[in-house]
Every structure is written in C-alpha cells, then in structure tokens.
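Just one chain is shown here, as structure tokens, and it is the form predicted on its own.
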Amino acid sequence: MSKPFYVTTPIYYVNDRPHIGHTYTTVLADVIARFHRMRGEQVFFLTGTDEHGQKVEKAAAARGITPKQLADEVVANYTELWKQMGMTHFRFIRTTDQDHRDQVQRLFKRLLDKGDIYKATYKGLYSVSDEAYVTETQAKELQAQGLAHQLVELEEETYFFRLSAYQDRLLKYYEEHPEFVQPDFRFNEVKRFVEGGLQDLSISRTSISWGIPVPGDEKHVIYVWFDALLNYLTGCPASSWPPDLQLVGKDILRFHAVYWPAFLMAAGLFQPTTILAHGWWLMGDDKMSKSKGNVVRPDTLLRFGNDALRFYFMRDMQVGHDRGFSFEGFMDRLNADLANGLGNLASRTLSMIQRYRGGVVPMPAAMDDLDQEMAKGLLAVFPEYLEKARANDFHAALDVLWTYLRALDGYIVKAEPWKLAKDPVNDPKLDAVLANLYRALRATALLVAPVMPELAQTLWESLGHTTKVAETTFHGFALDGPAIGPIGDPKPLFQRIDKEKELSDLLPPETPAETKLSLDVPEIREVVDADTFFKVDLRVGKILEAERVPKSDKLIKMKVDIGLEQRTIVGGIGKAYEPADLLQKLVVVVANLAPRKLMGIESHGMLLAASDNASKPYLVAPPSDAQPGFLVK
C-alpha cells in the first residue's frame, strides 16, 4: 500500500485567538486534504498548537495562571473553530503532549550524543518578537523594517545545534531539489539567506521555564523552535513520514525551509518534501495586527456560512502573494460568483429539466456547433482544473471554472430554451442544451467539492444522486455519461447577501459631517510662550510589555521604548485598554518629566491621551511607519 499524503499547517502561536490568516491556512491545508481523498489517495493531515515560549510565560504571569492554563484556554479556541467549520485533520498535536515531549527530548540527546549540539555561551542580539536570536544579517534586515527596537542583547549559557556545518548540503539539496520551496521567488529567497552564511543556533534557554528541558541538564529548555517545528515528526505515524506538503506563512519561511530539513539530516531523517509558502491577508496596505486593531476574525464571516469563507479564501487569495481584505470585497466575490454566478445557474437549469423534462435528464441525440463547443468546453475545462489544484492553485482552477460557468449563462442566452420548449420540433436542440448544462453542474459539483463540500453535496443531491460527492473519486468520472436517475426539487445553494444591510452591522456607523458632539472639557488654558512649550520633549514610544497593577483597576504598567531607552511608565488608562490590546502600540511619550511614583512603581513619563469629562481616554496614536524616539513637535 503506497504511502499516505502527508500535509501539515503550522502550529498556532497560543499568544491569541484564531484570525483569518490562521483560519485561511487551516482551509488551505484541509481543502488541499480533500482533494487528494478524491483522488483516490489516503491522507494524514496534521494541525495543532505551539504552546511554549517567554511570550507564554510572560502572558500567563501577568493573568496570574500557569502557562498551561493559557494554553488550554486559547487551544480551546482553534479546537472549537475547526470543528464547527468542518475541518478534516487526523490529529490536532500540542506541543505539551506528552508524546511530543519524549519524543523532542530523545531526538536532542541524540544529536548531542552524535556532536551535532553542544553547549556555550551566546553573548548577542535577541529579537523578542520572534524568540529568536539573529545574526548581524538579520539585524540589519530588521533595522530596515524599523523593527530594530524588538532587539535585545543577551549573554547566557545555551546549548547550540551546529547549523553551518549543513549549509553546503543544504545548498546541494536546494540545487537538486527546486521544488522545495514553492513559489519560486520564496526559494530564492532562501537559497540567498543560505548562501550569505550560516551560523550555530542556540537552541535552549536557562531564562525562562515553560518549554521541555533539555535532558539531563534541567536548568535549560529546548528553545521554541527545535521544540515547535519536531512536531511535524512526532505527530505523524511512521507510515505517512516524510511530509508531501507544509503549508506556512511567508514569515516563517526560513525556519522551515532551513532549520526544519537540517535538524532531519542531523538525525538521518531527511527526506524530499514540498513546503509552500503563502502571503498575508492584509487590511488596506498594513498586515493584520491585534496591536494595530484591524485583526478580522473568522466568527465575523462565518454568519455567511462555512463554504462562503472557504470559497472566498481560496477564489481571491493567490498562493504566494499577500491580498488585501475588505467586507465589501468579500461580499462582492459571493455575490457575483455563488450567488447570481453557480446558484443562478443551478436553479435556472433545474427548473427547466423538471418543467419541459418532467425532472428527466435526456440524453442528447444529436448536438449543433454551439452544443459541441459547450461539450468539448467541459471536456477541456475539468482537467484543467485538476491539474492547477494538483498544483495547489485553487485560485486559478476556481478561475479556470467559473470562466467556463459564465459562458454557460452565454449559451443559455444564445440557446433561448424557454422558446424551442414551445415546438415539439426542437425538442433534439433543447434536449441537447439540458444534456450539456446538467453534465456542467455534476461536474462542477464534483470539482468544488473540496472547497465547498455543503454546497457541493446539495448540488450533487439536486442532481438526483443519493451518494456523498466527497467520497466519489475524480479519476474516471464519466463527464457524458447519462443521468443517475430523475432530478431532486432545486434547493438554493447561496442566499444573495443584502450588502448595504450587512455592512451597517459590520462597520461602526459614521457619524454625520453635520452632527457635532457636544464636549465636556473645561476652557482653554492660559496661554504659554514657545520656549516654555518647547521645553516639554515628546517621543514616539512602542509599548513592549503591558500589566495591570495590583490592586488597583485603572493603573497599567508598561515598559515602553522610546528609542533611545527603554521606560517604565504607569498610566491611568485601565478601564479603557486591556493589557494584551496595548502590545506593540505606538503612543507619544512625555519624555522628560520628572519621575514620580504611583501605588509603589516608579513612573518615568506619561502617555498622552485625548478625551473629554465624560468620555474614556483615547491614546494619542502616531502613524504606523514613525518609530521609537521620534522627536513629535
């Protein structure tokens, strides 16, 4: 028995809840499953969370629980989420089971045994953001992405797994396998980051606790990666290794496409596979961010269904490059595809086979120059289709598709079915054009079926089948083949969405240019001369860490960068913002106060906020591209 297809998403970071960049890999990852069942294929699909790290810990302490409280508590919501969406994986892996554990901590004493790792001390730069130490390459990298203030320097003890010593089979592996890394500019990024050198990656921390110790030296954890990216290894069996596909986002690119296949050599468990890498779902020209609050969450798109989200990811999202998100967008895409496009279709075809046919589908005795054309079009356009899914391309097998359903409303405009039913004389012409337009729905109800499995099996049921769609298998399938029987009623595959209704309920309303507020403020201040204001220095900051204070439910501790140092400063803004919303934000510093302390803490500055007598306060926010230490005047 050959072996089963192998895919995998990456495992979720448990920093926070499920948003559509999480939820359009997992579609991805389950829709690519789908359509290899219906090929016939076995499949192992594997998904899961990644749960430990300093971020964990840090969360954890500031909610007063254990790390594995947070963990449980977020993983709950992946878990949920893809059970209400369907999702098809074998096995939801964490990497506090303890499986998983035993197994990285085997894999690690293996390749100490071997020399691959060995310990010393790292003294350098640390980025907090991606718990990753970086070389000066890198460094470089993220002061040119003003990422510079996520940097720290560190020196401790660590264990080191010998990274450079594969950079020359790592080459050759990249030079006999171009396939590797799909698409092809993400390759050549990697093969570049690889060429540039690499160094030994420190692979354990002594700082922090929550991870898996390193064997027989307790007072180290294995570093996140070497614990996260194992996971591919430790929870699939022996039967379904090695991976055919790792579906990751372009930002995790380089663990995957380099440390991941060299910890395999290491333990002589490498072997070809394909990861492929896709962009961000972005919000105007900005990533989705919590810290920028423009995150979209998949519950916020479902109340249009499970397919709808499915169909939408995989019809405008074109693997490999990032696509900006709107709900009206979103909207649009449903209602011109499934909604007048497929569902109009299916209803017109339907209705006219019961109507002049009594629910029979004929079988076409002879076909003019148009019925051929619209015959050979569906001969051409499904395998067309296979072999761009077989690719991964979903976009452009739904484009191929629907191209191919718009020219069927074509000919039914051309046919004009509704006058040859008039004339007994046509009936071979009109038998002809039911014939051809039922065979394109059954055919694209098994297309579809892997991305939208509920709408697919209600077409396939409407066509008279009893069986499930998903469990019929494309190879084979007799594209003219006659009916299985007399068709079902017509049931409505998509409800056209009322969009003006459903965004007044998605988008905050606008308060009318005419209307104006009414303010609780007091007066304006006496007035200062210039070289008195002046004397007040005020600078961009990014808060780095966020906790409320003890016993009080205003006060938030925060340490903020204000690029030329980093500050502790308490803030009365606790009833307005929690914790975890203030991570990574941009606020204007007051930067030469004089210290003060508050419950305790000293404050070294204070955050400027807008607001009126009633209102909560507003933080002053710069633009998203200022950076820390910005002098704002």
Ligand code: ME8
Contents of the next structure:
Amino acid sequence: MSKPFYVTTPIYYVNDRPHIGHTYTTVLADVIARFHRMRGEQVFFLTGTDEHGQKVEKAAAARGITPKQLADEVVANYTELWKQMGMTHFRFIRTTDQDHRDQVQRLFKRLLDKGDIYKATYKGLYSVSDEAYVTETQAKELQAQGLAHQLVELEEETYFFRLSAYQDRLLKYYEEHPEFVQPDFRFNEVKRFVEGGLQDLSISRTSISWGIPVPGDEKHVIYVWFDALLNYLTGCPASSWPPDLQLVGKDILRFHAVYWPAFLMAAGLFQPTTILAHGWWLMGDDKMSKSKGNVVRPDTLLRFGNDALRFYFMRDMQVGHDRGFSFEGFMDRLNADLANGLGNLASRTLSMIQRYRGGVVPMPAAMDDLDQEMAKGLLAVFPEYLEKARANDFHAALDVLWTYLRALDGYIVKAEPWKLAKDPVNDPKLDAVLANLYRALRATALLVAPVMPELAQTLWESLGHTTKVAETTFHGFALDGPAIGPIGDPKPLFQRIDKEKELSDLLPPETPAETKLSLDVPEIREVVDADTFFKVDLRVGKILEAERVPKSDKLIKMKVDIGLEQRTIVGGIGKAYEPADLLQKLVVVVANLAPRKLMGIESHGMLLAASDNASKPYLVAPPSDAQPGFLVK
Ligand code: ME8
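Now show me the form predicted in complex with the ligand; what you just gave was the form predicted on its own.
Shown next: the complete complex, the earlier chain at its head.
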C-alpha cells in the first residue's frame, strides 16, 4: 500500500488569536486532505502552533503572564476554532510538546557532531528591527537608505548552521525538481535568492530565554525557525514521511524552500516534496496582520456557517495570488453562488421530481440533442474538476463547476419542464430533463464535499442517499447510474443573506490602539520654502518589471513607466515587497533626482514610500485611475 498523503500547514505563532489569514491556510489544507481521502487515499494532516521565540516572549511580557500561559490560552482559541470548523487534522502539534523538544535537541546534537552546526564568535553589525546579523553589503544598503541607526555593533558567541555548504545541492535539487515550489514565479524568487549566495545561519540566541536550550550549552536557546520547521518531522509518523504538500503563505516561503530542505539534507532525511505558497488576504492594499490590527476574525464570518467561509475562501482566492477581502464581496459571492445558484437549482429540481414523478427519479429512455449536450457536459466537467482540484486549484475547479450549473439554469428555461408536465406525450423528454438535473446535483454534492462538507451532506441526503458523501470515492462513480431510491426531504441548502442588514451589523475591523504607541515617528525636518519644494518633480509611474538585485535582499531593480519614458530605478524595498507583487503597481516617482549607482546599477529616480524609523517601507500609491506621467503636486 502506498504511503499516506501527508499535508502540512505552517504552525502559527501564539502571540495573538487566529484571523482569517490563518484560517484560510488551514481551510485549504483541510479541503485538500478531504479531497485526497475521497480519492481513496490515506491522509495525514498536521497543523499546530509555534510557541517559542522573542515575539511570544514579548507579547506575554506585555500582558504580564508567562509565555506558556499565553501559549495555552491562544492554543485553546485555535483548537476550539478548528473543532468548530470540523478540521480533520490528525495531530495538533505544539512546539512546547515534549516529543518535539526532544526531537529538536536530538537533531541539533546530530548536526553539531557531524560538523554542520558549529560554534563561533560573531563580531559585526546587527539589525535591531530585523533581529538578524547584517552583512557588509546589507549594512551599506541600510546606510544608503538613511537607516544606519538600526545597526548596532555586536560581538557574541553563537551556533551557526553551515547553510553555505548546501547552496549547490539546493540549486541542483531545484533544477531537477521543477515541482518543488508552486507557483513558478515564486520558485524563481527562491532560486534567485539562493543563486545570490548563502551565508551560514545563526541558529542560537543568548538574548532570549523562551526557547529550547542548546543541548549541553544551556545559556543558548535554539533559534525559533530551526525549532519551528522541525515540527513537520516530529509530528509525522515514520510511515507518512516525507510531506507531500506543505502549505505556506508567501511571507515564509524562503524558510521552507531554503532553510528547511537544507536542515533535512544535513540530517540525511531530505526527500522530494512540494511547497505551495499562497498569497495574502488583503484589506485594501495591505496585508492583514495582527501587528497592523487590520484583521478580520473568523468569528465575524462564521455566523453564516463553516461552509460559507470555506466556499468563499476556495472560490475567490486564486492560490498564489493576493486577494482583497471585503464583507460585501463575501456576501455577494454567497448569495450568487449558494443561495441563488446551487440552492435554487436544487430546490427547483427536487420539487419537480416530487411533483411530477412522486419523488422517484426517472431513468431516461431517450434524449434529444439538448439533453445529450447537458449529459455530455457533466461527463466532461467531472474529470476536469478533479484534475484542477488535484493541482490544488480549487478556484478554477469551482469555476468550471459553477459555469456548468449556470448552463443548467439555461437548460431548464429552454426545456420548460412545467409545460412538458402538462401532456403525458412529453413524458420521455421530461424524464430526460429531470434525470439530467438529478445527476448533475448528485455529482455536485460529491465534488463539493471537500469544500463544503455540511452542505454537500444535506444535498446528498435530499437526493435520497443515507450514506456519508465524504465516504464515497470519486473514482469509478457512475455519473449516469440510476438513483439509489426515491429522493429525500428537500432541505434548503443556503439561507440568502440580507446584505444591507448584515453590513450595518458588522463591526468595522479592529483598530489597534497599541500599535500607535509603538511607532517610532521621526521629527519634522527643517522648513523649506515652496519654491524649493516645487523643484522636486514627482510623477505617477507604473512598475513594468521588477527583479531582485543579486546578492542583496534589500534592493529591487525595476523598470518604471513614467509616461514620457521608461526608467530603471533601484529601490530598497526588497524586504517589504516581492518583485512579483510590484508588477503593474502605480507609484510616485521622484523624476528629477540625480542618477546614482546602487550595487553597480544606475538608478534614475526614487519611489516614494512611507514608514516610521522602525517599520518597513509602504509604497505610496496614487488612486487606481491615475495615469503614468501625471504630475504629483
Ligand atoms: O509565520 N493572508 O506564523 P504566523 C493569508 N510561526 N494567509 C495569512 C495571512 C494573510 N493575511 N496572514 C497570515 C509564522 N497568514 C511562523 C510559521 S512554520 C514552521 C512557522 C497565514 O502566525 C500564512 O499561511 O505569522 C502564513 O504563512 C501564516 O499564516 C503565518 O502565521
């Protein structure tokens, strides 16, 4: 028997309660897990929490409780939410679990003995805001951006992981396994990063105490990412290793596509796997995040039902891309696709079978061209859906299915079953229409079961089944087989949402009182007269191309259309933005700045960005209908 399909989510930090970003990743994993079960596979699905490190230590201190108390509290939020949402993970791993602590220490020791981890003195610069060592090149970039104040001189003993030794093996592996990171454009970013050169990675800290101690040298605790990544190993029974699919947000792809395989290669445990990096749910142009306080909590949306949220996530988010969230969009989607679309189709079909055939689904004796076309449509849609879902593209799969469901509405309008029912001469045609509609709904219940388990079960039972739809397998399902028996009691599938009422009830997203206090806002600069200011030529630009500057994690080289011409501009925004996310963005360009060279590339202008002294830069964005070349004044 083949190995179980092993799927993972990131383990979430316990510095705050879950928001819909975390819920999205976990729902995606659950949908994929359920889908593989219905393909007849055994599935091992792991999720959990990341409990050590400075973030958690600080959050607990701010609340006056211990990190473990905070972790216990937040873990209760997570496990309660996953239970309420019917998640089908096999284990919820916590990095404070004893077996995990033992695992991390054991592996650390193994790599230390082998020489892949070594102790050395680090003497150099340290970036306080990034909590990371800084190379000379990086320091120059920070200085060029006026951020030198973030750097401090540091001399400390630390354990390093010999990451540099794995650069070639990683590149070779990437070359031979084009499926390693999805989507492709994210994989390219990873490759370019590694091609730029890997430095050994510091994997211990003496500045914090909340973590797993280095075995035999307890004043060091193990760096939180070394600890966290190993959860996928601890949490997995040997029979399920390695992971088949690891879901991550694009923000943590580098850790998973570079550090994680390197750790495993060092431990001799690496085997091919796939990492799927999804995009972000945004509020406006911004990532939803705990620290920004612009978050939507799942509880706000769950009152419309688990399935509603699961469906919205899968239907609206194209995996890999970002997606703006809005309450209105959420409700419109559910009303259109579930209350009207599928809900309406099911209730019309079932009531016609009830009324015209006493609840017994007919077997069609003959089909005319239109009936044949619809029957063939189902035979095509079913495998197409499965193929797209197998590629984890539920967005496209659901699109194919809903296009077909809309075509069925048209079919009803054309066939006019209510007219056919008036004369027994039309019985064969009416039978064909009712059978086609029934079969389409039966296939739909099966196909959407991983996405909407409860709704699918309700529909399945309304169609006369007494079994569990989730226990049925796709393979070999007779799409045109007879009904199992008379139809059951039709139950409404989805209650239409009163949008106006709900919108007025929904609270605006939480605004963060605390984050305001922690801003490090610079002083107002010296006064300049208006003439001086107006010398600065500010233009709307559109980013056409963007790529990382090799050997730099801060600099991005862009081609920017400023209406009159296209410019090469190098910006220090590489920690805040991925090149792919910059494409087609409107920006404000300082167009008459003297050219200057950054890492050997001549930059003709600068992009305006907002930030305080500590935060990442936020690109200033003109409204979406502004045109490249517009003067900003
Ligand atoms: O990074 N949209 O934990 P974390 C979509 N502990 N997904 C989002 C999101 C958003 N706006 N915000 C968060 C960590 N996510 C580490 C992981 S793994 C060994 C350690 C999702 O609590 C997304 O999957 O910050 C992202 O990768 C994860 O939550 C980060 O959760």
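Numbering follows the first chain given and starts at 1. Definition used throughout: the rigid core is the maximal C-alpha set that superposes within 1.5 Å between two forms. Computed from a prediction, not measured in an experiment: that's the story for all the values here.
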{"property": "Core-superposed comparison between these two forms, residue 563 Cα displacement 2 Å or beyond", "result": "yes"}
{"property": "Core fit, then residue 39 C-alpha moves 2 Å or more between these two forms", "result": "no"}
